[in-house]
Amino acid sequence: MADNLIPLLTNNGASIPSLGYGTMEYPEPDRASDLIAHSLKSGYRHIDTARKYGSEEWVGQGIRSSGVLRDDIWVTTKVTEDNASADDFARSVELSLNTMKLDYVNLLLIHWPSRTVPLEETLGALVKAKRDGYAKNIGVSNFTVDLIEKAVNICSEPLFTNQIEYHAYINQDKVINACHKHNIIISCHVPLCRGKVLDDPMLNKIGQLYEKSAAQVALRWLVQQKNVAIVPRALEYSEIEENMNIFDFHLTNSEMDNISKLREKNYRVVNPEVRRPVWD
């Protein structure tokens, strides 16, 4: 990976930038590829997408127009639970690569656990994608403690990450401890609780001490934890720069502890009834 200001997290011999650019939901799709390209030009080296997001085409366009070498960019995509069977899974991976015009992704995830297809079958397809060279690393997303334990026992390749909802307003200690137990990096989607943390009095007060926004404090709290990566989205150039500028200050132990108390709210914003597991 290219040298930049974003710290790397290393697992199983691979290094992922701890800050990635999330590409879910663009209110103005015509700006999507431009924003992705700008993030790379600004120093991002990690792009997070998924078939379900509908953003893979823009990711490919953004990468090509950025001028940044493909080998210097970490690309993550995901296979939806609708494609959990082996044949559908393989077709989804092929479609993702063709859409982005890439030969491989750095990380391929099972987006949500399937309620109808056995986990053994889906994990087998995930492993095959890696062994066929379509994914450098593999992992899961939205997996509970029970599902993590089952996946580790079933999977014949190491799992790199579990991408979960994690922010200052939710307690994910059980899942995080399970990930640490099995040497699985935690990747956080919706790390700002879809904007709900931005008005938090404590985060704003701490931010004033460092001349940072509440968003920057909330993101810093996450990346200052062990083996935690984040993939916030950004819909303006200014938000891209804001997300980048979280590595030039350090929260004290007291500040980290005080922010951690906000998790008592236990507020979950990603909870689709049609695909959610039984949460811990």
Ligand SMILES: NC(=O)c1ccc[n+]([C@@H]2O[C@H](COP(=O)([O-])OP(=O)(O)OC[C@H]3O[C@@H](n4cnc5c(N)ncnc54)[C@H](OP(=O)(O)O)[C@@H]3O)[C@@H](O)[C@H]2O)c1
Second form
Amino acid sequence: MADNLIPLLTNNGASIPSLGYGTMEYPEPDRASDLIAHSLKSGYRHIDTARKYGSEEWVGQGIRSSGVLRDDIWVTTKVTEDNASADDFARSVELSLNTMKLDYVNLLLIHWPSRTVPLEETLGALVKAKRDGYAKNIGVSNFTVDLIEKAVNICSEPLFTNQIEYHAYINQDKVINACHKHNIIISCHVPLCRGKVLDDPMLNKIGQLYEKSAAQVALRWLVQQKNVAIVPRALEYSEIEENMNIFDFHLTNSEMDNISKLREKNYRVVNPEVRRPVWD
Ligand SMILES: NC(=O)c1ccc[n+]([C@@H]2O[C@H](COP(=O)([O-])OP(=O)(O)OC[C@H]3O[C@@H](n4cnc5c(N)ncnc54)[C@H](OP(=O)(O)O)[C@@H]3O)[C@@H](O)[C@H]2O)c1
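Okay, that's the form predicted alone, but what's the structure of the form predicted together with the ligand?
Every chain and every other molecule in the complex is listed next, the one we just looked at coming first.
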């Protein structure tokens, strides 16, 4: 990895930048690869995509046009629950790599647990993708405590991360503790609660003390926790850069605790009925 301002989190010998750029839903697709390239030119070295997002092609284009070396970038993609069977899983990984025009991803995730395919089969396919050289690291997403315990027991390779919804408006202590127990990094999706935390009076007040925005305080609160990485999405150059400038200030313990109290709202924004597990 090239030197940059973003701290790395290391697990099983691999280091992921604790800030990545999320690429879900681009309302103006013609700007997508440009925004991804801009994130890399600004110093991001971690891109989060998924087969489901439809952004893999732009991720590949953005990487190539950024001028940043492939080996200096951490790329995560995911296989949907529709492709949980072994054959479908392998085809999905191949399609992801072909679409991005990459030889490998740094991290391959099971996007959501499947309700129909046994976890053993999907985890077997995930491990195979790693052993075949298509993924340097493997992990899961939207897994609960129960699913993490099952996965750790079944999987013959270490799980690098569990990508879950986590922000200042949701308490995820149970699943986070399970991940800590098994040395699994937490990757936070929707770290800004899709923008809902931006008007929060406390986050804005704390931000004024440090000349930071509510978004920066919300993101700082996350990365200041143990083994936590974040993948915010932004569609403006200025916001992409703003979200990176969170490593030059430090929240006090009392500010951390006060923000943690906001989690009592327990506001879950990613909760699709068709694929959600029974949450903790
Ligand atoms: N594993 C999963 O199941 C899963 C599920 C959901 C998401 N994800 C990943 O997580 C990423 C982030 O989630 P998300 O995009 O849904 O939500 P998010 O990052 O919590 O919030 C994005 C929203 O915040 C706004 N925003 C970002 N930075 C800002 C700033 N500095 N100031 C003001 N507004 C700002 C964005 O505005 P604009 O974009 O309009 O500029 C957008 O409306 C996704 O892109 C995806 O990679 C994974």
